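Shown next as structure tokens: one chain only, the form predicted alone.
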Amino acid sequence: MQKIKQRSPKQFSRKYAHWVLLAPSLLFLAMVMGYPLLRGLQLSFTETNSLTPTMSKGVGFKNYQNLFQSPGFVASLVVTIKYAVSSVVGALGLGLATALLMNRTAKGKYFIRAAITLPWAAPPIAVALIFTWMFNPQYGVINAGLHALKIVPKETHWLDSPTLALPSLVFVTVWMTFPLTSLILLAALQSVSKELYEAAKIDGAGTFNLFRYVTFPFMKPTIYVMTLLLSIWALRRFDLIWVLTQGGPVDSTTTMVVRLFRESFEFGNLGYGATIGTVGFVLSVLCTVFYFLAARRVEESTR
């Protein structure tokens, strides 16, 4: 008969040591994130008023049914997607261009890197207040400068126009988020071996082919990570939008987060607001799943 191997206490402790070490962090996350998520999910199936939050009434999937049948929610979902896609593409494009430029710059590179982080380091509320003044149609510097170049007419209402408010908001968002993107992409650029560039140049590769076949493949994982982070940040951004436009004019900048705030705290519909929050959380999860699928495909292609 074969002897049954018994695990010693030392082997048992080694197997579960990492779980013991992770337990405090997992418990903290469960308290800070897990409970609010579950509470919000439970609240989305109720009719709860902010004046009487303890007197909630279960309504099943009625909130979700009303939500997806609401033209206002559909409009806010479209605005959210437009805002997220535009800000992510803008931040990635400008960040990549800035990273390529800084990678070629030798003189004053530390000063340039320090100066370019200032927009990211500035508080969003302060940035929104400054740009509110800069976009002012009467004495704003942006309006005055573009009018002097004969690009826009005098006293253009940037934040009060249904057609210009969202592009203005995207502009401020890109200005605030591209510095971090550029610094992270710059770190990825500098990790590429110089020997690969030299070998490609010997084979006759030009500037475009160097970037396409040498630089970009090494930067793909970093670009995917930044795309995920920028997307999640865009989906949940509230402070910048609220201070600049408060979702107006005519709901042209009303994202899902702004509508959640209005439904929950202005109209007092906590259950309906929790429903919007749950849908927004699902969108963030879908973005994360898409990232992992794309990252796995990149890993399989590089094997």
The other form holds:
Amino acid sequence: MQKIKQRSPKQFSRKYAHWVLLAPSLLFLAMVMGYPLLRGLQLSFTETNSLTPTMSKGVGFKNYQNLFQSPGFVASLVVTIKYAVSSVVGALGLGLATALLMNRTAKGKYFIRAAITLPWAAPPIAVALIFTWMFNPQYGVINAGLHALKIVPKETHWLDSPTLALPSLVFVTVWMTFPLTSLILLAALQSVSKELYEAAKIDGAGTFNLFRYVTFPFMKPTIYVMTLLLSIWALRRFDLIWVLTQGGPVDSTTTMVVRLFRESFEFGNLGYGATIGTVGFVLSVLCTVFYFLAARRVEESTR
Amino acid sequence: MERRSRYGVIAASVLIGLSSLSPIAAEAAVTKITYSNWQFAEPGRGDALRAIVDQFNATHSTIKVEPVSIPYASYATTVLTQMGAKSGPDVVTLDYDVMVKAQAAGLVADITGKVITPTSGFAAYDSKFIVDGKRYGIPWQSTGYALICNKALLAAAGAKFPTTFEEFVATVKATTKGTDQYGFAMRNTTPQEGGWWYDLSNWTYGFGGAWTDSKGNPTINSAENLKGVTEYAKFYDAKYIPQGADATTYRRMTWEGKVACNIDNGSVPTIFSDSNPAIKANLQIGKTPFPVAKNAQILIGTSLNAASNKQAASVKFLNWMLQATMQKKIQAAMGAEAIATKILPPAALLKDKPWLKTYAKLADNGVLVLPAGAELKTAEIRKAVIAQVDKVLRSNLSPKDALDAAQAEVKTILGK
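Please supply the coordinates for the form predicted together with the partner chain, as a counterpart to the form predicted alone shown previously.
Below is the entire complex, every chain and molecule, led by the chain shown above.
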């Protein structure tokens, strides 16, 4: 007690300064993230109608029971995983390829970097509306071009075919997300020391081995972070999917978020919708935990 | 100092006194009400509707109406969510199925005895807005469905305007020329689930079906509905309709002369003729070509938000719109055959849009697409049925299996 009393203001501020600095951000996060999360969790244990949200009724685990027994939920979970995995792999693959290309290109590199950010900078709703027209079976430019090249039949159904809708959706998603991946990976690439490449070349490493033993180990942490971010974005993406397909045809693009929206706002079942949201949140947390475990393993193996 | 402060007090009092005469204070006496309608967002009709609101504002010094424009695709969810949270517009135009949900949840105000009955009398469907003797809204507009064909395309194929289902099949077959020209068009994609439900109902109603019986029990897999869905799927499979085309696309194809026939509502011929005036003379419109004279009916109403504290001003606005002169203006602006009152379309409007007479004549065939007795679950029932019909078209599921599955799902939804 005596010691505390004798602590100088300088010592006090040194000990608590970081909390004071963090407080506004923590408060903001608690308000815009913490409260809605807790409220969502609480809602998931109730039967609440969006038209009468004040008249909710506690139902325990009934919503969770119904959700896990619903074949629609399993189907939407499968679609979500397919969509997330393919769009993450696509964005990372294309992002890495373009980053490697940009890293080698000297002429017009600033123009190329600026141009490549455009798809990422465009608003998702605008992108979705434009692609809706581009995919249009009768008037769309994609069909017109591919048909002229004799690659597809005249009226190919991109968004209303149960087999082509999800790949089309992934195509648009990758088109939108690879630029950011590419720029971040490019930044990581440029941090690799030139001396390392030179030393590896003297040791007789070819292009593939240069990438495998020099470039890739340096980029691994960035790739892990991008995988995590792209996965979480894919799990919660709604705007693009809703405008392009609304989950159809035959529920082939109904992800968990689409199901959540339908339940909450079309059918008014806020409680059940919150249950889907909570399960989606748990999935995101699992992704994050998986990422941290993988990242720690990589760190330990490179020590 | 004392004298100075006394002068200060006097000056402040004068300023306060004068400020009460300023435009700011005058504005405070004006009651502002918000009026939402998705038609504000429509090209053409939106401006016409705004002009009507402007007219109200110009003739009323104490009430100012502010239009709230929300596109149709997100209108119902947006407005209902706002109203559920005790906010949202003061005056709301709602599709009838949405109004029913809002009424059941106590979100629309009881305006019994506040609405002045128009001199020409309310249209017959006004009774739909009265529940247990209480009025929860007034009709805004109603339209049914009719068969619209392009005479020139029919003549070129040697086909005639069909009056029976057999003739309809023959006409559609004769006017289909691969992917260059289609005999018919209707919605068949998930993003247009709402409109698809209306289009599909025309087929099931046309073969004598209904979504529920008089006691509210689901009749999704009845023989009549099965016939309707089977015939509709045959059109899809035979590629008489442009597969995957949304309404915007196939309507464009129609006015470009690439689709011979549609079954559509009373505002669609206006869209065709406005987009391509040359097609106007070629439009032939008549009863839907199904065995039973029943077709889907669109009913739209205007209600007051129960959470609004500007009920008196809002009622004044409703009553102003119900005046005969305004009803005529609304009818011309909306290009609608039927509005709130029994008023007849003006001669000039009928001359410009002669099809309105046909639609008005067919009004008695109109049936709402809400499953009777299960109105509050319309969205869930619609989703269950459309999802199965989608499988018929795209996953080779038989219509019978599809409707049986939909019937089972709807029974679960209704707890029956």
